[in-house]
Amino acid sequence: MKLRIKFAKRGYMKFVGHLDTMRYFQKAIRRADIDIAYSEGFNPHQLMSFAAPLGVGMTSEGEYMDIVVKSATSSEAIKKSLNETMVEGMEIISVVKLPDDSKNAMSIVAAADYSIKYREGYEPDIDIKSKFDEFLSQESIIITKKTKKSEKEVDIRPSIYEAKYADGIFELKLASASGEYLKPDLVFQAFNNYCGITDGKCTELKLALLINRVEVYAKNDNGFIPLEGLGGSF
């Protein structure tokens, strides 16, 4: 039986990296006595995969992992037993059963929603709303993207599906597919460049921005759908 688990990562847990999060859940599943399936071979491991690794320093209300279990009583029972093992800052939000032929979450991620704001004292000294509206009105937004081996100029505008700024909060829907993944800080790097901001606290993006990933989506004929929407309670 394939299950998809949605969880939140809040507070100081934002400083825990992806590999440690994986190890945490491996132990949590054993503590919760979930009847998880294991791979075969010399070094068996739990059949578990994550949708999209969350960057260190970011919080989230919409993280996903898929597991395979040999048996399970109900969605609520698994949610309850896992939440009883969670530490502060981690919460299981939902558990759904997937169709047997469903693809794993990692392979179908298409987009993600983010809620972002400047940390107090790190805001740029500009009219943020008008400048952000102008920034988004561009047909193309060119930025230098660094890879492990080189640098190249890319147009990130097509990867910004939705964006707005109101009441001090940026709401963005960005491409998150494996071949087209746009990090939120790249958007703000481009925004700084557009505004001609080259110094000041707001350019220290890892410190200046409070980034919360709200949801992760797959895409079908009807548009974007939250990953939990591809399964159902049992």
Second form
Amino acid sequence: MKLRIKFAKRGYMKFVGHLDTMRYFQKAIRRADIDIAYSEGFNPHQLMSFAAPLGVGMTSEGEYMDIVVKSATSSEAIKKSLNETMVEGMEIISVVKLPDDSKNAMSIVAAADYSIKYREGYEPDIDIKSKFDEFLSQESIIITKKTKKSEKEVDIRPSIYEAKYADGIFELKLASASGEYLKPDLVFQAFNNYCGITDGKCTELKLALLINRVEVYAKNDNGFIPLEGLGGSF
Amino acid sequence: MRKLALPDEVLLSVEKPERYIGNEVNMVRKNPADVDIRFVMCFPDVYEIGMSHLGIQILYDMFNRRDDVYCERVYSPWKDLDKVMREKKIPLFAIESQDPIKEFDFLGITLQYEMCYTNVLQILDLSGIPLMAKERTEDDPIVFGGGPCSYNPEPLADFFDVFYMGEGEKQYYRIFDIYKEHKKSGGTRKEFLEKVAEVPGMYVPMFYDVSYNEDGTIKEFKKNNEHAKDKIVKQLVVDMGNPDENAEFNYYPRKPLVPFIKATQDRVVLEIQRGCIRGCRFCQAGMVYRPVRERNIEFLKKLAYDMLHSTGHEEISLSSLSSSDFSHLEEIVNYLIDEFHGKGVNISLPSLRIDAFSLDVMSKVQDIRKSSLTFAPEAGSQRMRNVINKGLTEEVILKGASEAFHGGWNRVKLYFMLGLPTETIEDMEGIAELAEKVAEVYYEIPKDQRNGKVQVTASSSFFIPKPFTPFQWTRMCTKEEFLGKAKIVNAKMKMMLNKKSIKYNWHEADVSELEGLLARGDRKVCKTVLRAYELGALYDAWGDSFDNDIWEKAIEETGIDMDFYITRERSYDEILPWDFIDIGVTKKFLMREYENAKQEKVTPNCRMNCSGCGAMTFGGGVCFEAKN
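Based on the form predicted alone presented above, generate the structure block for the form predicted together with its partner chain.
Once more the chain from above appears, this time first in line as the rest of the complex follows.
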């Protein structure tokens, strides 16, 4: 039986990296006595996969992992037993059962919502609202992406599906597929470029932005659908 | 939510911020305002190392069982954070409450190896606690030291208020009670230390004066405070085999801490026994933890179950100095395999003798193709092994290797020591010859039954004489001598028929020499440790951090004569810096053992025959096994 677990990673848990988050959940599942399935072989590992890694420093209200279990009582029971063993800052939000033929979360991620604000003292000294609207109204937003081997220019505008700024908070829906993945800080690098800001605290993007991932989506004929929407409670 | 001591700006700029944020699974939370005593337990090395230490987990659990105590943890900030904390003047803090160390009542530092001594000073320094115990005031925590290196506390005597000799389970509750009384009555720091000095096992260095002869040896070691004791007797849990988990001193955590980052020991650790019956003459642990005390088998089974469940670890490891000597080994191992192995739990069995039983077990719980077998002959020739009283014979090693090779293993590790007392060229070359013989055993197997090539890795460390061993009087080699010996072995290795199947590597000689100084040093060495720290020495146990030039400079500036501490053979009537400690094992026994070593005479292990070491005085353990 395939289950999809949605969880939140809040507060200081943002300092726990992706690999350690995976290790944390492997142990949590054992503590909660979830009847998870293991791979064959001498060093069996839990059948568990994560939808999308979350960078260190980012919080989230919408993280996903898929697991295969040999048996399970109900969505509520699993959620409850996992939540009883969570540390402060980690919370299970939902557990749904997936159809047997469903693809794993990682392969179907298409987009993600982010809620972003500037850390206090790191705001740029501009009229953010009007500049951001201008920035978005461009037909293309070219940015130089540096890889280990080369630099290439890419247009990130098509990967920004939705964006708005109000009351000090940016709300973005960005492409998050493996072929088309837009890191939220790249949007702000482009925004800084657009505003002609080359130094100052707001260019230290790792520190300047407080990024919270709100939801992760797959895409089907009806548009974007939260990953938990592909399964149902049981 | 707790507020962290370090701002995001700092945490996002250092490696592995998870080292400093706490909030681990099974972390104990208390309101500091609700307790009478705040204790912070320190392992003076980086978090991943410190979190792997069983002793702290035992004491953390034990202390926190009391409602009036809140025990927290602190580890050495890594070099990147160390720099930031100095620049920004951020005081060192405890992981749980994130409060400054300076606000605590007690700071307890475990001393597991000599090369952490400069890290001890870092902890004090970053906490804003005066490095010298004598300069501390009523506002400073009481600084306790413990762990194996406290068996010669003298090179750190200036920096500690108290050294606790022995196992923490025994006296800490009593010390807490004294402290509570003391706080109520409003006594001074000195008055408290005087009360502590009266508790068995407690050594308050400032209550003793040492005078020296012209040749640098100790003339007199004398107390200067009437509350201090002449002899400090090691404390230990006598009734370790009690099946009742609520029995006095029978502490063991049911819910060990589980770090977010992968600690060195990322598994449940089940301590099956303390001490060792073997009596290898170089081994300090084998002497200071005497007598051997086994834990109760039913107690262990329940512990294993509870800890695996509360941590979610996927591995459990047995811990002891020599697991093969545990009377219920088969029972506990079979229990673990039957109960947990099918549930994705790995079982790791370090310090096992290689024999039919252990090979059978290992073939069940390990992937033979990926694992290697470890033998610790410690010396290359039988003569040398008799000198050090290492019972392992060549016959046993080769038989074990043969059985292992037939079972499918093809990788073997061999551990040796170089620079042992009375060592000859033949003994050194014996290392290469033994490695060769192991390889040859492999090639005796018909080709079609072999599993590829064999790989024999021989490693040698350099012998460092330790206090409270029969070799505590012996001369230690210089680093030049050590390297010369390694060269002899290496040259011989190259002459071996199967040299392509054998790899040989040896330990750093610089560090070994320094470890020798710190292991057998006296109070005069305190200023050398301090000077090295001032000159920038830190994380000396880490190869890439260790800076020999700094230490050489510190040694020179503080007038330390390395020959005096390293290459000098001590006489039996010399007062050794640690003579005031009573570990149960008598000096007379150690002398007898040193003489036996010189005569290449083997002493039987504790179960074969009692050799009258003196540990029977504690009234328990293996000394009374037959009489039970």
